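Listed next as structure tokens is one chain, alone, in the form predicted alone.
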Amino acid sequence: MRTAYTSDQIRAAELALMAKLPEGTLMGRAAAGLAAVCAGLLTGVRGRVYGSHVVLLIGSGDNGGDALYAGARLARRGARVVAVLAGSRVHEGGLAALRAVGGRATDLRVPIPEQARELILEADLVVDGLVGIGGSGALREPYATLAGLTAQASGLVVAVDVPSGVDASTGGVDGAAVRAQVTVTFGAYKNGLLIDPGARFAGAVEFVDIGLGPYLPDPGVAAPTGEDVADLLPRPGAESDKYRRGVVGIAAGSDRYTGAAVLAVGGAVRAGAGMVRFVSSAEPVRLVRARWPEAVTTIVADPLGGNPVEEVGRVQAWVLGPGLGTGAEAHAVARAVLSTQVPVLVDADGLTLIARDRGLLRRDAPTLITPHAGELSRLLGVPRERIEARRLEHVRRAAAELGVTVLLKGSTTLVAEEDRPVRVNTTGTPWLATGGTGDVLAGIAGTLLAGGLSCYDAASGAAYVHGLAARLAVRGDLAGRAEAPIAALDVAQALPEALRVL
């Protein structure tokens, strides 16, 4: 499990460790790690460090010092290193170390934007040491201009600890920010490196251990690894039957929205449900029978005439909502499913129904909701744009306010439950942004709920497996380089291979 922390937590750990070490030890460790990563990147691009052109963007904070000392190490290996000094002050020790080995410095406090542009455009490697983990809000000048110029760099851009302009604690980005290909982070992962929009600016994250581990508190954010997820997933034993493996009920689809039903059932079947019981109107049932004959189906002709799910039979968890509709009949189905005493996953149209009638969530059994930002916007009464800009804040708020487990779908999927670390999913691909993939995810998570996992673990495991299956579908295999568009059903079909990989 990769754990992540706020800037305040990191600073407290640094202070505790620095009190036990000679002055400058932590900066020395950070600079050595940064220099090693930069040297590896230059060797990969140019074949050597010697003769390469490195530009350091230096702010007033300690990460500017990290960059200067790392630049000195690169200069000792023959790199041509120029530091652009953009802050109101500079780390004097780092600057002296750079100059002592032939590095140069240009003071941007004297207006020379054109020279800075030329340096950045011509560099083989640009190191962003402008703003560290304490930065928040929009970048001020000249930092904002320099951050914008890095987007024009022809060489690689490496951020020190966190890209300038990214809030290390939340992942928020207000205005200009450095978009790095690689971020070298020290001591611990920062929340903003794992959570969008900040994660999109971080690129590949290289971790440098500087000894903070024993001084860090319990994390507020965690990213499960493949090994973590593999340990979560239920496996059939010699005594297993379909009931021990888990029976998932799916209430989905309508005469207008039939495909969602087929995809949700497909996600459950391919994810390894012991049995899928599907309930809907006649047309979705016909299509599910044709595509997934394994499913046991029930037609509900008149949901308003009684309990629409009492004839379905025994289930251990429900999936409610994909393509269900939002009229009175759909509301009756939702009320019946949410009145049961088993875990329920609510998705898609089911979320619209509970946004209108919060009373549906008053239940004793566990509930998992799986909104995207627009659906969470309706549930919380918050503009979608604000949710997308502050995903961590709003997924936590939703879990606390609604009293449920929340899987917030999007470019980074987050899973929140009150008083637990928010889990971040690290699999997936932008190709998942296509209709129906959320229905497949609902089927996967429902299967894991029926298999006995908690809402928290089922959501985390389903997101990981779903993303891994999408990668396999896009590339053909995980080692493949070429990518191709996929449809939602491709994700469902790739689930067995994704589970084999895990």
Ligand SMILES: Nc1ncnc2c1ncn2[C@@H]1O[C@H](COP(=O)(O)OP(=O)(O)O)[C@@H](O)[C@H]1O
Given for the second form:
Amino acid sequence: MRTAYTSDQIRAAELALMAKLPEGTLMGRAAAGLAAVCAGLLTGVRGRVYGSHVVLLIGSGDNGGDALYAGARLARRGARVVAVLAGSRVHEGGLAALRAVGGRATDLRVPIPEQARELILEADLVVDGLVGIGGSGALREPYATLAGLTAQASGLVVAVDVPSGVDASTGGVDGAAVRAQVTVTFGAYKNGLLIDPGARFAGAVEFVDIGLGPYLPDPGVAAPTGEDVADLLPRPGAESDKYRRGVVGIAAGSDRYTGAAVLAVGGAVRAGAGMVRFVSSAEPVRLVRARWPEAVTTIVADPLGGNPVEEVGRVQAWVLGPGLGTGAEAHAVARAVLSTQVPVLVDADGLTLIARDRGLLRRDAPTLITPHAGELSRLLGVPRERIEARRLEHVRRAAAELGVTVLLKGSTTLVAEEDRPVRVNTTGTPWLATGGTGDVLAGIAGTLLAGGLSCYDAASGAAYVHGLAARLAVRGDLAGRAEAPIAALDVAQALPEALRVL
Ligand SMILES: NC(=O)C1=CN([C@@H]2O[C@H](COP(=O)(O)OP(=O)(O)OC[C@H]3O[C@@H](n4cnc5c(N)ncnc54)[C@H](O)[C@@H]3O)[C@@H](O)[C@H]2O)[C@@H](O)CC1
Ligand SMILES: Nc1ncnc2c1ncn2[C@@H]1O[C@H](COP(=O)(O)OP(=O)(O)O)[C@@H](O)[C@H]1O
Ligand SMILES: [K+]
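Show the same protein again, this time as the form predicted in complex with the ligand rather than the form predicted alone.
Next comes the full complex, this chain leading.
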């Protein structure tokens, strides 16, 4: 499990560790790690460090100090290093170290942009040491202008600890931020490096151990690794039969929306359900039978004329909602499914139904909801953009207010349950942004619920496997082939291979 922390948590740990070490030890470790990554990158693109042009963007805090000491190390190896001093103060020790080895510093406090512009645009490497975990709020000038210029840099951009402009604790970005190819982070991951929009700005994250581990508190955010997920997933044993492996019920589709049902059933079948029981009206049932003969189907002609799921048979978990519709008949199906005593996953139209009738969520058995930001917006009465800008806050709030497990979809998928760290998914690809992939995800998570996983584990396990399957589908395999668009069914079809390589 990769754990992540807020700035305050990291600062407290750093203070505890620093108290046991001679002054400057941590910054020394940080700068050495930063310089090593930069040297490796420069060697990769230019063949050597010697003679390369390095520009350091230096703010007034210790983040700038790290960059200056790292710059001094690069200068010692023959790099031509210029520090752009953007703050009202500068880390004096770092600046002296840089100057001592021939590094230059331009005092651009007065007329900043022009000179800095050329330096940034033409450098082989720009090192962002404007602000780190001490940053708060939108970047002020001249930092904002400098951060904006990094988007036009022709060379590499490496952020120190966290890209300036990204809120390290939340991943929020208000205004300009440095867009880095690589972020070299010290001591521990910060939440903002894993959660969008911040994660997008961080690029690849390189971790430098400065010895903080024993001083870190319990994390508020955690990203399961492939190994963690493999450990969670149920595997059939010699004694297994289809019922013990888990029967998942899927109440989805309507005469108007048939595809969602086919995709959700496909996700469930391909994720390894013992059995899928599908219940819907005649047309989706016909299509599901044609595409997935493995599913056992039940047609409910009149959901209002009795309990619409009574005839379905025993299931260990339900998936409710994809393509279900939102009228009175769909409501009757939702009420019947949510009245059962087994875990229920609510997605898509099911979420619209519970947004209108919160009473449906009053139940004893566990409930997992899987909204995207638009659906969560209706549930919380918060604008969609605000949810996307502050995912961590809103996924936590939804779990607390609704008393359910929440999987928030989007460019970063998060899973929240009260009193547990928010889980972040690290697989996936922007190619997943295509109609129907969410239905496949619902089917996968339903299978894992039916297999006995908790909502929390089923949701995070499903997100991981779904994202991995999508990556496989996009490339044909994982070995660096070119990418191609995928359709939702491709994700379902790639599930066995994803489970094989996990
Ligand atoms: N504390 C420690 O033990 C260690 C800290 N390290 C480095 O120190 C950093 C934290 O240093 P600091 O606490 O000095 O803080 P920072 O250097 O992150 O930033 C603080 C400075 O930035 C200014 N600032 C804050 N928000 C701003 C905004 N929106 N616009 C413009 N200016 C803004 C503040 O006025 C202050 O001068 C870490 O991110 C890391 O890079 C590392 O050297 C490792 C050890
Ligand atoms: N930019 C993105 N990067 C990565 N994954 C994405 C992105 N956009 C969407 N996704 C993923 O694609 C799926 C889309 O699901 P959803 O929004 O329910 O669409 P649909 O209802 O069409 O199935 C989710 O798993 C979501 O996390
Ligand atoms: K930074």
